[in-house]
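Here you get one chain, nothing else, as structure tokens; it is the form predicted on its own.
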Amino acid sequence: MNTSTTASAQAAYDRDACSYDGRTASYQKYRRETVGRLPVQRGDVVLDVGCGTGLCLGMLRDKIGSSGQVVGIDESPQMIELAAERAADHDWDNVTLVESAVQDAEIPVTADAAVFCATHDILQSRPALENVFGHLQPGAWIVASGGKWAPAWKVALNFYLLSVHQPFVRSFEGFDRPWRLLDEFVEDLTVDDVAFGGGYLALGHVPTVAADA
């Protein structure tokens, strides 16, 4: 991975944290659909991986109630600060935030589900996925969504996707199938195209029995 590209993407998240909600407002309907697909219930524990400013936290908390727990993970201090302010403003005392790169995060729970919402770089990192999946229950549900390349003939859409995602994506490797590594961790993964083929929504679950059992 190009270290200058990595630094540039991280700087974009840090620099634009205060404007992130507004800049990504058009994606909010997909955030709602992503969380809506997650089959969790009251009392469950959910990981919000790459939680950013916490735009999914309230929706997740609505699903798992005050008896459940949401753990958000993000490596941007500015993003985590805004997520913490959001949680404090709403008195979400069952929301825990972890400021760390996902592969290094000390995750304090074993969760029933995990959400990856607009987290392309995390989904391309095997160490990050290994850490997350090491803190999930057998049978835990996984939902992931984000941008992807549209069919090649949709040239204008792909130019638009490049301009929208380039400031925040460290590498476009795997952008044709961002869920490719999830296939190794998740059972019965289903993937739907959204946003005219410029996005996806994937759902599956952790195997209930170890592969080598």
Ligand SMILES: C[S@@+](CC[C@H](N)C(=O)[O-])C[C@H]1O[C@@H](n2cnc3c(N)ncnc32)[C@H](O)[C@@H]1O
The other form holds:
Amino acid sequence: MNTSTTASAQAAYDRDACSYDGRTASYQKYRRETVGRLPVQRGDVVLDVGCGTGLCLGMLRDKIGSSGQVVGIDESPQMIELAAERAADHDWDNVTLVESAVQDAEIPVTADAAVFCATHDILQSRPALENVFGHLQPGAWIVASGGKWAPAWKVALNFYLLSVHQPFVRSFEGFDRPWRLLDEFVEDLTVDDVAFGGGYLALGHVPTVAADA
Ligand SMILES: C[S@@+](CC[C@H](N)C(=O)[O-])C[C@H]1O[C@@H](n2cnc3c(N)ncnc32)[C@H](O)[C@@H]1O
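Having seen the form predicted on its own, I'd like the form predicted together with the named molecule now, please.
Whole complex next, starting from this chain.
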């Protein structure tokens, strides 16, 4: 399988940003399930890491209310411009957007939770995770979801997954267990298979006390 997709992923986020929502519409039910699992409450602050065009922003805002805050981070100017339009159209004045690579982002809050929705490349980056986890409260909740390889014997499903994710994934490295690095930062990470093993949904939290305390 050719899994070298750097150029096509860039195009999907920059040149083709306008068609992103339509192309990923079938993933919306998993976005809903991902955000739905997050045990946040009114007034909480949540990071939407790799927020793209902002398809999770409204669902997050519904959970944390007008007294909470959502900070979306994305490096693609085209994707984040669409997220900003979405926020402006809905008068979401408690949504802040940061246009930056996650690893370099100046995150203006210490958050109660973080969402990684369909963000395979970010989850493979230790510097990106270090920056995010440096801006989370002890005990903060983390939810992550996305595609992953199904068991090897599901050959047809894995070819389908390759074609579906290729436009949006820069490298398939780690696609067998996308939460591997996250597991180092998160306590009690539980991972559920979804979509017949072609996807996952992971939930856990930042330790409440330092590991060496
Ligand atoms: C598949 S999209 C997911 C967007 C959104 N979370 C959703 O559910 O539709 C992945 C997003 O991550 C962004 N991204 C990838 N690597 C990044 C990085 N290192 N820093 C910031 N954003 C990144 C891309 O620009 C893209 O918008």
